[in-house]
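Below sits a lone chain in structure tokens, taken as the form predicted on its own.
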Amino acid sequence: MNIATNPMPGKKANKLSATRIAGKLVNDYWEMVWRAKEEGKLICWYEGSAINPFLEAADICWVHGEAYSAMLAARHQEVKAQQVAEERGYMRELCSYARTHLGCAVSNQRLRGDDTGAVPDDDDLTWKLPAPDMIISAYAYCSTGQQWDEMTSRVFGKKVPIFNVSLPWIWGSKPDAGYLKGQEWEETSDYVTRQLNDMVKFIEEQTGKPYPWDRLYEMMADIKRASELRLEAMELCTAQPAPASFFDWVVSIAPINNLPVAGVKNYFETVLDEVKARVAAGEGCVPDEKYRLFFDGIMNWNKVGWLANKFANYDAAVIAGRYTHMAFWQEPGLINPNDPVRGMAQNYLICPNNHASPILIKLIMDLCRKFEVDGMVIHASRTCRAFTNPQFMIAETAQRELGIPSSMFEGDVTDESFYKDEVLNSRVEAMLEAIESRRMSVVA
């Protein structure tokens, strides 16, 4: 029997126990958001970059658009919001993060204008998202982000004040250009820093209060430490078998990206302790690690647990990915907690979509070498061109430089209808056969 094409049924991913804490943190956060209006808090909607510390420090309730869409998809409650958006005229090819979130905005406005006395279903999360008092747009690379905020403004009658932060693409075309270095990098860092300071003035205008800088400094010290703990735990996954998987790090995105700062450091301390214990015990993230894979693409939030178990069935440890390992306060060393704004700007700029292809591809190849991967699984998200644009170049470079095969399947971030299980199965099996063939040729 060829194990590559006949996975053992019933095997499941050995998920980190610590990630269960993330579920409670996420639930507590959204409960806070849903009652924010009752508590008299100002609410800011934003997408893209993690500007939430700026908002939390000012006691503003923050709503991250992608996070809400991802949460709905993970709970399999996204369809109604997407249908509402499509009825409004937003096409299915629009970023499904945006389409889902805009469906929630439309539902919110419909509820406000409902004079029939209808009582909304409390279990329907489509309408529950509270309307924004302000919008901040701070999106790296993806042009949909700015359009998304403009469309949101229109849904709310263009009455919500907006502040736009421009995060330029890092072209990397000058002779001294490189990752975190060169004249372009320094000038762009200064440019975004100035805008973030102007954003703080906008926040002061909305709250009518001086900005509490000391509180932001305290929060960024905790975020910096949480990021260091997270990266240390990721580094330990170079061990064989790998103690944690890409899917564990996917579950851990919310804590590092958009949840209240207070619990984040403790969360990653718990994660790191468990990863260290697994390394010491030789315990892996899949029962029988035979293949080590890299995942390129944003996660399909409808399928996190499903895909984790699917790859475990193939004895494949999906160890790292562009989405998890190249973003989310990825460079904590840049952050000075006593003067954090420039370091925050720089972390926003290194969103993995925001690099020119040569820099991006080199970073990915370095990760593949570090984690000694055998193959690459590429999720071509149907409605996210920003992530899919360079994927053929990534696959070609992995084959040419590292000799590792790839498998590409189409899916989406929150629209489950674009995913076809049989396509993923056939392509992953073909890739695993190629890995087996390469191993046999090396032995011979």
The other form holds:
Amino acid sequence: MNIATNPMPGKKANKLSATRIAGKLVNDYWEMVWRAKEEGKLICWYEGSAINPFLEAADICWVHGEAYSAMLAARHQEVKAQQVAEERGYMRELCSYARTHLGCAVSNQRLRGDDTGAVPDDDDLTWKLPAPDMIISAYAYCSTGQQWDEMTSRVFGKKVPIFNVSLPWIWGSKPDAGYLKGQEWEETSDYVTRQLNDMVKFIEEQTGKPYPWDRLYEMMADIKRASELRLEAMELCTAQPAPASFFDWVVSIAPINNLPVAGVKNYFETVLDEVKARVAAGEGCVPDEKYRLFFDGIMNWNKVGWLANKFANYDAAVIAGRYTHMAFWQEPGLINPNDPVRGMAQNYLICPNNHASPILIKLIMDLCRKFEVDGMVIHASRTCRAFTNPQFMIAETAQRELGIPSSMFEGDVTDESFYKDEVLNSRVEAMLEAIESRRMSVVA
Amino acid sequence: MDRSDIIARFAEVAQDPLAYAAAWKARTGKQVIGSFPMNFPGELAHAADTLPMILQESDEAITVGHGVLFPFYCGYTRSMVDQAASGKFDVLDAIMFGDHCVQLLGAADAIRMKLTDTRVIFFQLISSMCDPWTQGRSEESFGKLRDELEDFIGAKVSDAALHASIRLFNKNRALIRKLYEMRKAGTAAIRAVEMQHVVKSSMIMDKAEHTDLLQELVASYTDAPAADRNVRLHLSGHFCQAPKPELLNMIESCGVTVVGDDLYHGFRYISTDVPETGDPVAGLARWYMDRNTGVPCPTRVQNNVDWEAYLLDAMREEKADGMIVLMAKFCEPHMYYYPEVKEAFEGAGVPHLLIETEHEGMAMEGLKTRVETFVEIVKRREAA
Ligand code: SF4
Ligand code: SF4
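If the one shown is the form predicted on its own, what is the structure of the form predicted in complex with its partner chain?
To see the whole picture, the full complex is given below, headed by that same chain.
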């Protein structure tokens, strides 16, 4: 088959219908955020690590910066925020999550500040993000996370209290080093645990109330269960055809990562049921699964549906990814709901980038083997270097160890202008042809 | 040696750091430890009887490095992986670093994979500078580095040796600061590129050898230069890599005298001394923290310190009329902080010009026009 000249037009991804619920949960959550000030809630801005249960338990409204930027991009309303940021001097090569979110901060300051006289438009989501009463910075691996928070605090005139949690990178050079093991892992876990306990004291200072640990314990029991359900459903995607795709898991990030805990367990129960039913019925996430692919890189939030359909059209099931399958309460076994802080610290330390290459690449290769992928799509996200850092090494290792080809395309998390459709098409087509010829040679 | 010979020697080392290291190694039979900027305590490696050198961006075009890091990384990190992948770092016995700019982590990770025979040691320095535990955590990190070094050389690094290295490094820094003072006061005409040679070679050369030459150099400025009518400018920014000499020369050719800077290959590197008494590791941690209050760095976060305020103060002291910001293309920490600087300078009515620099070189003619225009603006403002 000549893939390049004979694409089957019109095939669409067979999305999990449960993911529609995610859409509703996300909308409800943002409505809650937009109401929070009126309801007299304290608001905390944070990025990166899912510290939201710590905040939700204390009745603080939590606003995850990436989630806000991703939501704007998914609704195609990100450009305004990015323009505002650019006007203040934030350059286009900066992390577009951060730029978009900083644009919201600048816009908020201008329009809510008492010196401008500008009238905010209520439909303008750039402006609508409520200003923080506190900022907590807890970003694994990427130095940008911490700088973004610091600059946010400066946009708000340094009047908002900020608390920094430092999450060291797991360099893993000692003989005992490995995934979730070794002295470095244990020491780092202890160090972050100590800081999280101090963070709780900071939260107590802000709320003026003793910290409600029991509520946190309950929430973490729910999150642990939700995570187990999610992983079980992901595991079932070893089936051929795969019942759910990387894009379904992308849509399911918000529920596991930053939505109110109450609805999360139910959501993943529904997802798991649907995935099981699909496996039983032999129903796949694309109409005709001919290729199974791994997706390396962060998501292109303005392109989720577009990419899902594009790959479906190529008969390619994108099954697993570094972004979805190596993060977000990824190790529920580490969480003891009656004493969760250390397990939470450890889950923060397993962001998909926070282990240096030898450990990280091994995890990726294991996933590729498990899901029996034929190739790898690599999204070189222009402004997220945290994800692009090891990508050449990942591609090389996949070819060397597994004999699978990869295709790289340039895009970005939330800045559409970096996305190049033609490059993606031609590279994916070349990769699929390579997969085909490899199959032919195996048959011959 | 006379003044021009000394500067020529510094320039020679600055231009080919790895050749210096190879010659030093052949001469002494000792080990060379490369480090990444900007907060490596060379004192520790020096006390371990090795040559610590801060690895420098090379002028060479990136070739094999293209297959390791994407083109949208800063020139420093791309040059590092390129040099590593093309065998240029063979002279190094180990690489050590503690800074964790995300691009640097990518480069370090790739370098470890490429240089399988070179030990690459990472000790993550806390970058949040005003937490109650910053000093303690920094001590732990430097303590770990000391352990790793001892393990690497197979011997203990004594407190006495470390104190001696600290004294030597302090002396070296103090001498360079003296040059800065003289330039600011107008008692020594030191061109920007010469200052870069002085500082950059200090990052590379054996400290005692460098210090001896520096002493001679400082002593050589007995003749106060004639006053000029140039515009006095401060150069700001440019972290891990040195601005290209031709860029500095071009700027000064536009009727500019550079009277101060906070470049890493400049005042930032030598701004702060390490306490000479007490526990030396605690002293290094103190130095690490003091450096950021001395010359604030956007790669750190410290809510109670403002780089822009520092810059405005420094310029008042230097009697500088304007500032040129040199920003290495794709340098994220710098890009994050720049809007604060811009806003503060615009608010204070102090002119500045932003120049983005690229590893691959820049169209100097176009830049020259921009600098000339800027100089005119500064002059007009002075005249008004
Ligand atoms: S660059 Fe990537 S990892 Fe870093 S803050 Fe932005 S999105 Fe997060
Ligand atoms: S601080 Fe800037 S120059 Fe240094 S490694 Fe990071 S991006 Fe490159």
